[in-house]
Amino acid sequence: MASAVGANWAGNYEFGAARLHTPSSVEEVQAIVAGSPHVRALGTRHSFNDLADASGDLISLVDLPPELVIDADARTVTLAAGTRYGTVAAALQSEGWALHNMGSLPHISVAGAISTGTHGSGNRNGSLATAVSGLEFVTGRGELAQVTRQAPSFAGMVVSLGALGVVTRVTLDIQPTFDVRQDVYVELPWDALLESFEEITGAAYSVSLFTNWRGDSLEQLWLKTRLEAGEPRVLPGTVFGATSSLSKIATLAGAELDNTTMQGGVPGPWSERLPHFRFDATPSNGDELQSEFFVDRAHAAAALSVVRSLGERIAPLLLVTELRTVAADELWLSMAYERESLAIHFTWKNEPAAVFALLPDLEAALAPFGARPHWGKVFTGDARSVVPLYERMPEFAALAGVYDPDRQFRNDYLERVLGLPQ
């Protein structure tokens, strides 16, 4: 079945592909790929740029049945790649299992998240892609490939930006379920964060900070504490100069409060605390743009200070900034490749002209820190600035040539940003 493609979730990008296919089986995916000169996979449309677009055909697998298979001995779950994280989390929790981390939105698809290096938070928590131990995908010419973590080039196949093929099934590492409590603190002094960055971001299993870059304090500090053996842990009323909030707080000023997960220190399953937003609610209306840049945590204070110097230019265009940390990994195109990372995220107002006028200056300010842009969000860098940030890029280009010899999965984005010719 084929239909008109339409726009992405935020409505800021209109897909140019001629057709959208929604196959009901892997065999159909193979046939579509084999019959199309230019084809790409489309997830839940949460990218803010042309990463997922194609000049010919798009394939969406988000409506295929999850078909979750838990292997308790191996501690893995295998599932359809288009499955949303909220669906996976609920199924695992019901069977007493958990993932190591979740993104802020449980609404995104597994394949889309891992292919772009999307992440949760925590000094010792790797991105969502680090849980991947196996992949099944349709390569160029419609062939089916199955690879595991033992494959020599597996580290280049997980965060792949769709350049190797259409991912159809994914195997993820799992662990026994655990409970989390979520506590929100307000008015964290900037001086405290810059002086004690590692201590603050390591104060809980998952930590998020929210700011508008104005004033002497960050508005919010969210601590998501993992509870061992189900025992609640009492947190103090003040941490690092920030005060505990007694009422539920949204990530965005004026946003609906009933779409966020339980706060106030109430213990609950990981699946209902690690995401910021509830799976049964709409996270926002999508009327926004997003950017995100990853720097080495060793340079966190300096990088944050540079961004603060642009605060008066950033704030009028901003809905909110979130600061999170990501553990280093070995995935070739991961934004956290071989680098303990700070992710500086911007949720912008939907004012593209003004945002794109500011981005070059923001990117230039962060360039001395080797800032890597999130693949699925808005940035202005191209292959000249992006490719040098990834030392394994030549090997990835060679891998793409092996699995996509006819360049069926190439598009404008891959040529512009990775230097992979169409």
Ligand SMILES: Cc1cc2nc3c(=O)[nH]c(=O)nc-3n(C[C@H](O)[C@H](O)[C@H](O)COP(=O)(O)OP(=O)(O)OC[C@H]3O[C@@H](n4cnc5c(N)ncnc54)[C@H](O)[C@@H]3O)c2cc1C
Given for the second form:
Amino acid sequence: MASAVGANWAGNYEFGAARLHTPSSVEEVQAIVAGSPHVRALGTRHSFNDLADASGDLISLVDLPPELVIDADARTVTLAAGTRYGTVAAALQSEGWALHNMGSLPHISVAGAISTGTHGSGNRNGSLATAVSGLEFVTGRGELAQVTRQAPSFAGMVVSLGALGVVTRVTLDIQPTFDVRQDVYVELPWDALLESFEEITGAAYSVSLFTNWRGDSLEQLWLKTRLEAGEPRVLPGTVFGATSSLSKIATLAGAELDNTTMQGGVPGPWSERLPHFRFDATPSNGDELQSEFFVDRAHAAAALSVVRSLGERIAPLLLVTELRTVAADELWLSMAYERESLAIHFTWKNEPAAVFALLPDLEAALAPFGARPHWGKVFTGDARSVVPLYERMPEFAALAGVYDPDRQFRNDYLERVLGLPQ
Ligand SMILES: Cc1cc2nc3c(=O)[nH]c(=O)nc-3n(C[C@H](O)[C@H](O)[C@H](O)COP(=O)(O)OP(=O)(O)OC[C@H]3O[C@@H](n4cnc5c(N)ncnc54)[C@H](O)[C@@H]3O)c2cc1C
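What about the form predicted in complex with the named molecule, after the form predicted alone?
Complete assembly follows, chain above in first position.
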């Protein structure tokens, strides 16, 4: 039976919440929160698990007007938290400004993305949450809290999994706009990657690698090169043994090519090159599950080798794996907390039983590397394995006690994975 709220984007999870509210003002959000014993915020529903769900009320802010305010002197933009990245990016670009990075799809909401530590790629690029310099949110008591980066516990409030309140406005760092060219190379030898991991992932502003874990080569290497004035606009035909591809290539074999942003080295604004998918097209293929695990880049070669040893079990269930890097940050619940990270991502076929049968073995293989699962994707770990991966978890639990004293924002996920009782 369909639930009152419907399903997530991928359709693999039906929300159990009784009601979905779409308030038109912050005051309405405050009233809903103050009047509900079990309430949480819902973004654009792109997470693959029960993280966003509540047993009572869900609040969606994604249809509120963006109300973007650019502060050129402070180099920030402040906006309604439910705004999608694609909307923010287009507005900033039209005014000559840029964000430091984007996730693979521009369709996700800012609040939903920063709440889970969503990231793009680049050895020196922090997750999207690292751009947050201010937050406004409705606490469990229905009060409006405003915090800035200078607040003592701010680093605990940005990647907060909806546990502290309903975020209503977000302030992000911006910088002058820049151009990017996107080039795809094919058939990168595995040996080259394992020997020269840092050089390859550092070969452009943002680098992605795609593989099915079979054979001696990774299928694709994507270089998103930031074009500073005077930089040569010609890239070599071969890099690290991979060959330049002149034809357009999709992330998923056989996928509709026209959903990807412009490749082939054609320069264009950051907003139309850093995301893999176009804002006006369906990203990925939708009939899928996703998992992702973050390890210290210092152990990249060893971690990739253990996953590769499971390649024959992974490949039949896989649509594609993407490898990206994320710079270390100080956000308590960030998957890249104090760790220069490699993110090993799996887009699975929509075969939940088989995927959930494989995940424990994959997670066990990555456990020696302290692999942190992406909060918004599918994994089987629980508080026993996840909590020890985050040394600031006790402080986060204390923060949740301050902003949500009656545990209105708690749900099954937060209890199961973070050990926060309901
Ligand atoms: C096709 C596809 C591609 C993806 N690509 C990437 C990628 O490149 N990189 C990456 O890291 N992840 C990626 N993801 C995962 C995705 O970015 C995360 O799951 C993200 O959290 C989704 O944002 P959302 O707005 O859909 O949030 P939801 O899934 O709706 O919610 C996620 C969490 O955010 C909280 N939340 C939402 N809004 C608010 C609010 N206003 N206040 C407080 N809490 C709130 C919810 O309570 C919940 O805890 C991808 C997912 C899909 C489906």
